[in-house]
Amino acid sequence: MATADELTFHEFEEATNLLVETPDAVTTSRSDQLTPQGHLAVAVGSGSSYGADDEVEEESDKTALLQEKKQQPEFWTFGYYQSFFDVDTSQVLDRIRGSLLPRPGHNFVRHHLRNRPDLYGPFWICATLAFILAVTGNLTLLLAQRRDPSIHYSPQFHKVTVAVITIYCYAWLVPLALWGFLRWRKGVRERMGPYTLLETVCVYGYSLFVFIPTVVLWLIPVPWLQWLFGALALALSAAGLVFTLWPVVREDTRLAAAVLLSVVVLLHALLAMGCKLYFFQLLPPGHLAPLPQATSLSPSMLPPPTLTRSMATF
């Protein structure tokens, strides 16, 4: 009677001989797939069925992953807006450098955003710019009072509200109008491919960063130097917008492209000049001390000559 070791040896020997005769055979050496006689089950075939099963499993896995990606949270939930702030410090700094150093042929959206626009950078850039505008505007009056005692300084807290409303409305409403116009022009010129609304807002938000150091430099009490710093900041910021929008508007007619870019630069210039004239006016109305004025007396108010002569004798 054969022992268990001998039976196992004969089983492996049979399987080896069968594999030598048919090299394409596939063995299923699992304990739960033993034949009733205790022999190993050997499946003879090309093995293509197993490869097909693997491909089916891979395709099903890919389909499941795509379905998970498509299941985005609703816009009224916190998770929907969380992805807009999913950036790290290195990405934000890279986008700030890209906005400070615009050059032709270097698209800010393609080279820096890379289909991942964020709202973190634009939000804090606008908040910082509004705060610095209000603070430096008050510091300008305080420093002017030390040079001219006739200026009576009082804190102007309303400038904070004005700065916040101005900066955030510009950084949101202007990109919204621009995006809507480009979407409308896409229906006229089918080759145009406008940026998304989030990309447009992101471009405008980062373009305002250059005004933050410029506003601090406006504390220097030299008018021509202030205007020079403002012109340089405006040139850098507007150039970044033009170079970013040019790949989109160049598919349109020359007139439409020229008008659109001119309006973009003009609105940017109005923002810079408005901030300079409103927040950095040295002598605002109502903060000047009234100057002594000479009053002319009417003849009826003059003293009589007799009183004048009597006063002269004393």
The other form holds:
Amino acid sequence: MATADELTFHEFEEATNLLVETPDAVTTSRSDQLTPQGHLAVAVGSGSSYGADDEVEEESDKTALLQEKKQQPEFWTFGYYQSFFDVDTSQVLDRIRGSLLPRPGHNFVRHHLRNRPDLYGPFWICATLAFILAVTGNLTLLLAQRRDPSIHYSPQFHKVTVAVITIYCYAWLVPLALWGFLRWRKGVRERMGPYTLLETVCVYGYSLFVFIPTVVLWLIPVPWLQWLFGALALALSAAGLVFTLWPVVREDTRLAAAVLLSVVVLLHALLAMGCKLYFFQLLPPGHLAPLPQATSLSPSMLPPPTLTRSMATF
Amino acid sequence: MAEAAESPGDRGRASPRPLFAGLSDISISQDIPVEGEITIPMRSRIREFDSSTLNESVQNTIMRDLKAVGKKFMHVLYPRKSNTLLRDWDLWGPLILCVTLALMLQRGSADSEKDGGPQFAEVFVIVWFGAVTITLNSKLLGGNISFFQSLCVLGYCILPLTVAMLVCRLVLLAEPGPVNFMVRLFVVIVMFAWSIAASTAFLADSQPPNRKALAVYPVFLFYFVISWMILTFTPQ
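Right, and the form predicted in complex with its partner chain of this protein, after the form predicted alone?
Below, the chain from earlier opens the complete complex, with every other chain and molecule after it.
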């Protein structure tokens, strides 16, 4: 039964590998709560085979959690949605810190979310990012007008609408598409299941946090510094996404894995670049007309000529 | 738990005892029904004993509501730990403030330029949907404040920012320049801090202690956006 190897304390990544090898011992996953009884039995069984104190505590915590969640509230009750906001301040701060410093071994979902995703982080990070984008974009115009009085300053309130729609659509539709794609590919692989929709939304939401200080730093009117900050933020954010998706995707064929990861990174890069160009450019209003249509529709359809034209004006 | 023999129902059959003799060792068990009536003198009950408010003159009605709104304005301007805003909530004050703010923030000229300040509808939507979102957020996090009480508090705490808007419009009548901007910036920052302090004084107690920051941060964002709209207002 329990070998001496299993009785020693494992680092959490190895526990993740163990979970991969023994898929029956999967921990709480909201989409799999259709058979709570089965999960209860399995979790208790696997909990008894681990000898280390921490892991027994963790498993018993999870069994207690499963027992609590057995009577899962229906989706029309308030309690159902309350279960998505069951986080404390310290937990949210810890998740933000985890998204800022991605490490190759640490899977964001397993390590920081611990399979208890929340909706507070994604929602309010998106709201903050959208408003900060609009505000700092306007502030850039204000500062530019101070330096060069020929530029006409206006509050540009419509950019708030554009920012909100863009950020929210990106942070909620792209995880939906990704989740759908991973579930479709699940048939190809029998190993570790994909993340639930909520976990994917959570990963994307928290990965957008690093753009908030970047956008504020974009106030500094030095172009190469702005691109440097942008590249740094994009690297951190995309790295977090890739490290989280890698354990799920590496079971697939190499081609599918490579294509998926590159599409994820590409979409992220397009979002960053689109925001930078739309909210922080200082072209006269005549040139503004084609650009908002291109960026506000969908980031993946941004045509390259617009990119070079705008870059030429910097 | 079985020593509930001194229940009121049995008192008639037991031997006569001095009044309230066995009261000290009564413990209510599950199967003894305890009934009674607890009356708390509430203002609505007192009002019921007067003639119903349907018969009073319109002036009385309006003055009573205006006085209630005015009293709450005072509570916002000098925030103390009191329950008035929460107990007798109403949404007249937030409506008056929101309409005033939206009217003042509306871009003046009817030019077709896309750039410009917020329209009336945009301010209205931001204020009301922002307040609803914050209320839902605090309820989902486990706060024990009711929906309309929270809307009431958030709406009333826009009062300092409305005052800031009035001051900004007056200051903008003077000649434009950096001093003008500094004065407006200072006024808006002070009023923003005042709004946050007022709303936190009322709302913070209703949250679980380890989630206070999570519930207060959206309030901060909300008033920040409104302050930004006020600060960037430029008359045409």
